[in-house]
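We begin with a single chain expressed as structure tokens, specifically the form predicted alone.
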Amino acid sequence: MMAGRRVFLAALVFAAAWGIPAVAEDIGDAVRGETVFQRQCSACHQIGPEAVNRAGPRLNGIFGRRAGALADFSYSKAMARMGNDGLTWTLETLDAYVANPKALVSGTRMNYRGLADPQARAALLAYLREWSDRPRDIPEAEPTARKTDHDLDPAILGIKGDPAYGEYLSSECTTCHQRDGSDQGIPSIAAWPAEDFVVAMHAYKQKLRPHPVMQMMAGRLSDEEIAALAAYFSTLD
């Protein structure tokens, strides 16, 4: 791990020597991140030279890896779908997932409510980064580039949706998703908690979730329309 840090620091020195602007900041405090990992993650995940899969997959090499990509781990159907859609673990997507797992993978079986403290998340990601390959160590390069703000405005979550209006809007949704909640190769959204629906749709709008059709659909909807759809689908059994 210390060797990895020396490489990263050397990259910073190289960038400064050649006049490359250090527009990216260090991710966070990896030493603190190890403590966060032990407290928050180690019950299900392992990382390091002897890491093996447990209830969750081993996290070596997580940066730059496609979601659901380890051949020797049995992922949830939801995680496998997101990987097939193109979800890749970067600084931005990992930060969003650790903050609220359902923001990216609605049906994840990871029983974790999320880590709200952005500094603790940054520290955790810095620690995970120590155990990932470094194909590019220039500070501006992914995955060390500064992340954008993906947090959802509480005012958006506070919008009270009109279920009747949501039913009116739902015809495009139900050309693929079944109203009866059955899963026919496309995940069910019936009886989905309204907040989870809103968070997921805004993740598509922000292009954190990678499915291009859903990105297009979500991008056409206003905050009020998303709230209305969420209210409607939450009432379906």
The other form holds:
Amino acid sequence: MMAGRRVFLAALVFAAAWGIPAVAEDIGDAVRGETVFQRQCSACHQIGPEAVNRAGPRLNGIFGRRAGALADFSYSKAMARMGNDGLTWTLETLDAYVANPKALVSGTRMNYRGLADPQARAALLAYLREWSDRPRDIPEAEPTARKTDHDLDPAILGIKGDPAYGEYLSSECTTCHQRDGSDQGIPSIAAWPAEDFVVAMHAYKQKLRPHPVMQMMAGRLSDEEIAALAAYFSTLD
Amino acid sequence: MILTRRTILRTGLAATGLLYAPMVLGQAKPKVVVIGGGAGGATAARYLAKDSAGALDITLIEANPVYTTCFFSNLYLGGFREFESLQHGYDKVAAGGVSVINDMATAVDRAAKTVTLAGGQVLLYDRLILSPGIDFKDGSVPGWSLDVAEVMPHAYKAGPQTQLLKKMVEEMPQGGTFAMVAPPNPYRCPPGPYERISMVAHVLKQKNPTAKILVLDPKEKYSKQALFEEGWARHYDGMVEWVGPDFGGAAVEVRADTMEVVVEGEAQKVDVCNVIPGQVAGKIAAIAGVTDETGWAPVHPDTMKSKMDENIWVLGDSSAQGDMPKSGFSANSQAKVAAMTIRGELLQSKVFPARYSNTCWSLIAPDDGVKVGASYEPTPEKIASVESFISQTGEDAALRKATYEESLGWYAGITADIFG
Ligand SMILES: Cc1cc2nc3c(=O)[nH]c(=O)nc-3n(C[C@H](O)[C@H](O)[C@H](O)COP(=O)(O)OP(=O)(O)OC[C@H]3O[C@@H](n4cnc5c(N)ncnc54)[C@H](O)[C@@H]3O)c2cc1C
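Please give the other form, namely the form predicted together with its partner chain, since only the form predicted alone has been shown so far.
Let's see the whole complex now, leading with the same chain.
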């Protein structure tokens, strides 16, 4: 409560100091973003006033929307779970999802390999944002607040983990995740490619992925420990 | 089956009630004996067997042939689980390379490093793990003892007691009163009594909507209190009355022959009385002399090794370790550290820094699950909480349902991790 009030006051002071209205920060080049959308996304998604669901859900109003929230689209179990856990589409989470869908939502049905170029992503997000009117009037509202960089340092992906240490650490995982890969209520972590695993764990560590237990578990794993776990899990089939 | 000479020899020796020390048999494997095949003990035995690939001789001593989990026993009371779904045998533990003996350990001789069983057998150990759960403190609730547990059940060790309590709740007269005498700290499963209240309320709401629930509590506050209070108000409005220490909750007497609870000198007749007394470490820990004046067994935070004996480890509810709640999750987590450190001592395998964690889910009403959890690290004084989280009041129904489903996944996961 208290904290919330303080933040609110701070925001008012901020607006007063800078004069009104604060201008939306440029996310990227929306015109270029439209081209990116046509090339990369439109095979499966529509956006705009006439948009309907296709292979993928319609993307208007995506900013500020809970993941997996459209009642008339049938999402994967993984996406529905993330939505329930509290994943909301913001500049940051959309950026992470488009960059590598599986890093944010393992088991997502979106069959798209990811868009590596950060500029192209920024342009695309600027374009998507034009069809999200909700945060438009409050440019600094959470969904469009300037994103911090979550890209993983390639050095982190390059760390070679110690599988013996990983095996010990993994015993902390198997209290909840079953080794046999069943995924009732709690997703399976068996047979997980090492790199996907590292990226996913860092997404929890950075609190990009929602879920209090996982944020806590990943939060205290060092880069080496995540690598050790990945090395161990990649030896299982 | 082909009996090797060695098996015959061993069986023969066992029958005479004596096994020889490793020194006598020359190259025999180091022996680890585990007392208590619950969340802590069965996990430790299984992990020792799994990770030592036959280099250790591991024996698990468990009083009951089938283990009934306390975890989810409240859900059984609420009608969400079958009793059988709480039961786990030791076949897979044995198949994993553990000798399982169904008997009661009655004595530990720390000088000779032996354990004596009720059946007369004497086992030698190099390292001993105690994970015997809890026992009840004598005189904790005046008027209550194990002798009246058939009239006023505790149902805090799962099994026939849990079935008895369920039957009593279901047969309660219309408009009757269910009373719970809640335990003082520390006790196993901090949210357990309050999850139980939720489950009893769920049953009564359907079968006996004018019934009342009275909780007599010696504690000022309790685990997940805001979440439970919110849930009770939402789902069972007006049914639950909680009486804390300020109004006599700390000085309750019970009278089993008249089915009365006495609060601040005033006797009240009730229809069901669930007494959850104060608790201490499982008796065998006291018999072994590894408990202190608190009734619990102090352990080193980085290993779970007893502070009283360097060849004994104490796990789970019985241990006094610091900030971790007494839960199945904690016991399972501690068991892995114990197994690793014991292998390190006996087999010189690599020992990594200890890490512990816990999460406890509770069900308040159908599809209304909540959780609390934390991660822990050993400090020189104790196992200390590093980071924690708890479900929030006012969460939406989808999240509460997901939390409940997650708890089902957890139950399947942890029981597979404990029993194979
Ligand atoms: C109602 C209720 C709900 C709970 N819910 C949860 C939950 O949701 N999540 C959670 O994590 N925890 C929960 N718990 C707590 C959990 O059950 C305990 O913390 C956990 O079982 C402790 O493990 P342990 O190994 O210390 O003891 P136990 O699991 O109790 O195992 C002890 C074993 O030792 C045996 N034994 C004892 N003495 C001897 C002897 N001398 N010789 C041979 N065998 C012996 C006993 O028969 C028993 O099988 C709950 C508890 C209750 C009562």
